[in-house]
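A single chain, nothing else alongside it, follows as structure tokens in the form predicted on its own.
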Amino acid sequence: MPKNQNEKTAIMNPREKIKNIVLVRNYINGKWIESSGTESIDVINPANKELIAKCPLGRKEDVDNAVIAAKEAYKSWRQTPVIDRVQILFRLKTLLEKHSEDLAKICTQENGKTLIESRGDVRRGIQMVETACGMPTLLMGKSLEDIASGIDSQAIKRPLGVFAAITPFNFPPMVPFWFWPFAIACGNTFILKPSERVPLTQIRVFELIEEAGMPKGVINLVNGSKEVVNSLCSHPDIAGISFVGSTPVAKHVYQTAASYGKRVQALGGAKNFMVVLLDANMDLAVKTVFESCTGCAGQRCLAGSVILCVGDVYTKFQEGIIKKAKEAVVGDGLDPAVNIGPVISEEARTRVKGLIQSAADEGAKILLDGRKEADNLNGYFLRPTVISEVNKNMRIAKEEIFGPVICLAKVETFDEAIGWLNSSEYGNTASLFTSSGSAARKFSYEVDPSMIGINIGVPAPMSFFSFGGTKASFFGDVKVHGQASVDFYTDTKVTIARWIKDSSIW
């Protein structure tokens, strides 16, 4: 029975509203309960500035309670056969498919991206669950008899305990699924802290997790901000932390959690360069680059940023991208005619405007200025901005923008383009547009980023491949989803055995 009436209300209605505002709660040990935090952050629909929810800023106590629940659940969950663990994921996959449109609409409401982008966000999350359903195969170990005369050896992957993830605002449905389905399918238990800016999608996901029959304590939801993050990173009973967000915070999470002996995978920011050669299919290149730079209002870690046009391709590409940008329809993502939604907040919009202004101050040309044209819309909107004559010393060429801004730069040679992108402190993705196989091979062989696109604008690996960058874009040793996740969420135990023949038996 609930300890108090507030807890009873939370269990019965995880999305209780007062004056049409959702009061966000935690999900711990199979129950919807109120946060111990006394402060909250407003959740604003960025398309119209309407207050839609209040997200609590949880405290260490919330983390402690979630860890207690997860640690207790681990005792039996670890012993649950993997084939039984994934049955829950199979059921969840069916529920996610059934309610995918509902999830997409919630995502658009709290994040601002267009409905078609939100549908893709949900779809990618479902694909993670599908891959994790294959854990009976993914989790298999190795064995070899007669490693020496009469001696056999086997390696078995075993879970480690309680894991946690801290996820960002830009992909509310998808990013949490990068982590917890793999973790729990391996036999671990889990705590998720979603972004306090976009908590509503995960409330709906957890309702479906509950409906799928997940045992209590196996997966828990704790809302909050800095105190919750630091508590997760330092808690002695958490085996590992996954993080996605800005590079400064990724570095902090990595250093803090690692200092407490945890496994860590911390994905940070990016500065993604796209190279266009003269032999590229120009229509495809323009369309793909534009979508890469402005999709999700530019708020994705794989968004294109600086376009390096090699030689004479510069003028033709510039004309095409300006035409494409002028055709863009900016507005509420629920409107099917819209293809670019708002950025997440006024703070984000102000920061992007400042970066655009810095480019002008440093000598770049603003060919299409998206700052003022969107001010008549009642939301955090920016129209696409196209900037030319960018050089590598400008702020806008070095810092992550996270807005619908396209920076054009002319380089004389392919080698110069590769040298420029390799000089970046980041190493998330890089894309090349060409019809040449030898150019594509050279690019893949020589560039530093870990995720490479050839005539692809957003080279996001599928759920069965690993995902993650290098340099200041990734802190850790083992990347996310696919087989890499199995390695991160398990320890390999090796047994070496010799059995002496008993002549009394055979």
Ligand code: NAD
The other form holds:
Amino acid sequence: MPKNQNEKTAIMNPREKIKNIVLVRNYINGKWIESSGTESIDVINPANKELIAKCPLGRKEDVDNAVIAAKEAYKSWRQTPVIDRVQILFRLKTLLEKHSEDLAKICTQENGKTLIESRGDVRRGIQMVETACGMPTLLMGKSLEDIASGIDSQAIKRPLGVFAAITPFNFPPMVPFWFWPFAIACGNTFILKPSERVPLTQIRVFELIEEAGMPKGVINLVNGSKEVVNSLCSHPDIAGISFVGSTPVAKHVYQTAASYGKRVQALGGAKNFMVVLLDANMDLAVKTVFESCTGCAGQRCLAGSVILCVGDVYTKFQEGIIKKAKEAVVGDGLDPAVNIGPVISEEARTRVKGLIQSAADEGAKILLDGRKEADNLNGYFLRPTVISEVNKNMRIAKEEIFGPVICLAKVETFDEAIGWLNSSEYGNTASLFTSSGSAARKFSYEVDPSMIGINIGVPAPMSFFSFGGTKASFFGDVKVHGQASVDFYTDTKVTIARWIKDSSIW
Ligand code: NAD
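Alt. form predicted together with nicotinamide-adenine-dinucleotide, vs. the form predicted on its own above:
Every chain and every other molecule in the complex is listed next, the one we just looked at coming first.
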């Protein structure tokens, strides 16, 4: 990026455009500044393939500068009373409400999801801020008098310094909010690295953070990809890393950051199974399963993928799903009539098409092929695909699809369904459709995944609960948001005190 005198003032503008293309900036120490990276990646609107921004691939130098700012800010921020720290979050909540439609539109433009889905994405983000506003209560420690005669003990939760988060493309507003509001409300300072494929929503969020009166350096934004991630993971002055993304990168971040002695929570990919029993409310099951598998074009870590139909439920369920799939309107998410937007890129579309082909090659039946019909749309679209006769050894039954594909499989018994889903390498979520309480209890008790839906298709825990899976879907032990985030972002310090009576005073 050229640096001449004329552009110096423009550097302060977070959304400077040249020929309608946003040049993405970093936000470090309370200032919008140019990245030191000389390379950038194109940010494309996936609904029409238009180039909308250039995201710089930041360098180690950008991370170093952000850490210096965050470390300096930490000195006074940690001494700011928690009740004052959360006032900024209260103000931010009001600003987010005011600008929520604007944020949702930016999200749809860069990610492709429908406006309704983007509104939900923003809403979930705002709820994180609301929950973090309760930090004066969440942060309270414990104490006990007379742990031994005349000796008292107290445990307080104190911040640790600078934390960082690395986030994925699929929830541009929400996922960053899983982390930083909790971290800074605890008294830490923060660096966010959003996905280089969707940098624009966070630019707008950071403008609002600035407007809310956040002191400089408390939260910093560094755009980029691998070099930024690896620099964050190895930086000696960063206390911990939160990551969300695909399993191979989650594992890499977990191992690298842990090898540098950091706290790490790394959320990875998923393969989510949904079990339908004969006693389920069939209309609800069909509607909910379809929405789970195809909502956000299938690009949710909680998206349903393989539907295990127990016994005679198969035929009826399959008919219902095909009807729903045929009715789906695919197109630009800004159009209110549309219910499925595009996938993020041509590369993603090619990968999903390849997985569909692998199922056909391995003997499954493609009942509805969403690949062909979407080809005449000018965007990275896929219509919903319905595949039947899937078995557990097929690639499509094992790998994360991240596209609007519904795989149907017939199993003879409920136990067989549970055995199959527990054999997956992933453990994010699982859902059951039934009207039986005892079946629901058995399911919750026996399945491996950590987020369970009973007649629910996307069982995403709310901001005041904690979120995260198990197995290859989660590396670490302390989960995200809710009370768990307070544990992740603080150290518990225990003081044991004995005061000897001074007879000269009383
Ligand atoms: P991704 O792994 O490609 O990217 C995630 C982040 O990692 C980005 O910020 C990216 O810049 C960085 N990154 C990518 N490759 C890297 C590398 N080689 N070295 C260092 N950093 C790298 O993931 P994505 O495609 O953006 O997101 C989709 C994935 O995220 C899916 O697998 C989905 O299941 C997962 N996800 C999981 C959850 C969850 O809660 N478990 C939530 C949302 C998304």
